[in-house]
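Let's start with one chain on its own, the form predicted alone, as structure tokens.
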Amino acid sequence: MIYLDHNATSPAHPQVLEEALPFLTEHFGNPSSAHSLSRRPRAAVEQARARLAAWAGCEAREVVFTGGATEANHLALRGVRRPGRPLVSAVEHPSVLAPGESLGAERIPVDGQGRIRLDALAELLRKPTTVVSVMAANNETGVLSDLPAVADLVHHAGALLHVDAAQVIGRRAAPGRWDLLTVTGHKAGGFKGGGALCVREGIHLAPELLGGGQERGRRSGTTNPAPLVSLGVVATLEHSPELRALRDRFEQAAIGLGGVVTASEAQRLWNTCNVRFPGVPSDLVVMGMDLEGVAVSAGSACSSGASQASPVLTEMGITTADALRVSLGWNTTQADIAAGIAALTVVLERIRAQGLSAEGTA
């Protein structure tokens, strides 16, 4: 199977397995407990601190593990108590858009290329505002945010900046400007099930999850050292230069067959391809795809049986359900890209051959 949906999950990168995999198996001490058998784990889950702080810039203190970028999202809108409400990207993940909502959260809107629209959030911080999220990198488009620009504008305005970077850790540096950082390993090689919250010192967060005192009180719960050792494995990892041409490799023979580059004038994660076939049902072609042995997303979502326009799409002003999102990995080939667009041109040429809508009808 060729697997293009890395900003789904990603397989684990051997250094990963490497330094990881004991923390299942021979190293299974529970890190808080003071006997002999919990020195190692404890020191691992340390360690990975220590890791996930270089990259974020940040003191290895001010990091809080988390069970994932999700929990984490919740911590850093829900946590935070001031006056005022939050602002949301409209393109944020869904699990920022659930807690912002259940706080009264406006939203940010976007242009036709996903980006923020700084106008209009200007106009939004006037009013009394706690924390402003907005993701580093759109995990369906590849966009990414001018973050400097909209750090200046929630900060004058007395603000705190929370930046989702789940898709950009293992893959570029860090964002430079933020209060809250958000981030989890398994996009880029980690495992599942480790995540965390990088506060900057002096902001009081109200923890969510309560007991055992963990994380300086700010995260009760058993600590898991395989996955959060994993994450600081991401932390250290660099990608080739090369994942950049493969990308774009499958996009021109994806405009070659009639497709259209989402987001093609905005600046994008170097892994990322939303491509869009006008007339073409995109779950048609995810099925179309998995069958020839390639596993890709789209860029909507299917409900009862029938393709949905994508919510992220939607705020781009993009309405239909034909767009098909293909994520590079560390592990990804030339051959991959190969066999990737080979799938498509099959697979559109079957689609098109019968005649199928984008309404899904012939």
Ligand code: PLP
Second form
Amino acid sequence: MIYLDHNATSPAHPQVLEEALPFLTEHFGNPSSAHSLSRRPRAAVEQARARLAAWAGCEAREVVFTGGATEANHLALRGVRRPGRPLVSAVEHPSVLAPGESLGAERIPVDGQGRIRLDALAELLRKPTTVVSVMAANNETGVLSDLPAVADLVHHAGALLHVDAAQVIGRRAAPGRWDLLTVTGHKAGGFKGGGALCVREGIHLAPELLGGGQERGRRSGTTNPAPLVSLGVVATLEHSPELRALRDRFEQAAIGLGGVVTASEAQRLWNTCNVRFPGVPSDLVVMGMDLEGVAVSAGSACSSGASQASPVLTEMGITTADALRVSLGWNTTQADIAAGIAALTVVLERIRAQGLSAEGTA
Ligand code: PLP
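Please supply the coordinates for the form predicted in complex with ligand PLP, as a counterpart to the form predicted alone shown previously.
Next comes the full complex, and the chain you just saw is listed first.
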């Protein structure tokens, strides 16, 4: 199987396996125990904390380890207790939108390229605001947010800026001026279940999970060394510039096959290609590619299998269910891209020959 769906999750990186696997076998101790079996896991978790802090540009004590980005997003939104309501960008991941909704959040609209509308944000900030949640890079389109401009507005209004960087760690430099920063390891070679919320010193957060008082009382639950060590490794990874050229090669081929690249005018993450084939239902393309041995996604993993337009693309004014998401990662090769293009060519030809259209099957 050729894997071109890294924004959903990625295979473990060899360095991750080397460093993290021993914490599932011989060094299995609980890092909080008093006996000597706790020492190795405790030291490894603290090394991971230091590595993550170095990437994020913060102090190790500002890192709160969690079970992934979903949990970190909940902690960021629900943990900030101040007068006012949160603001969330309309294209956030559901793990931001859902807790936001439970707190009466208002949504910041995006333009047709998926970029935050700064004029709308400025207007929304006129009312008391607790925290503003804007993702670093969108999981479906790869669109990068203009975080310096967002931070200027948010901080001028006296609110806190939360940045979901789930798709960015292990792929590019950390954003600069956040107050709360979400990460997860499994999109770039880490294990699932290892994430963190980085919290600037002085911000009081009400914990979501109460119990044993791990993570200095900010997140209880037995520390899980293997995924956290893997996250620490991911924080040290750098991508090769050749991978962007591979994405561009796929994109050019897709355009040649009648594709329209989503958000082509926006700054985008190097690994993501979201492309629409007007009139061709994306679920048929995903299934066809799967039969050809290539794993890709329609819109997002959460909405794949469903033939509705993705909520993210709908916010951008695209209401047809004809978008394909191809996302590259640390192990993607020239040969993978060539096979992906070949499979796409065959699948589109077959669907078009059968005369199926997005409208026809809706
Ligand atoms: N935020 C974004 C932008 C994502 O792409 C994902 C991935 O699904 C998440 C949050 C949730 O991450 P996790 O699987 O670590 O809970």
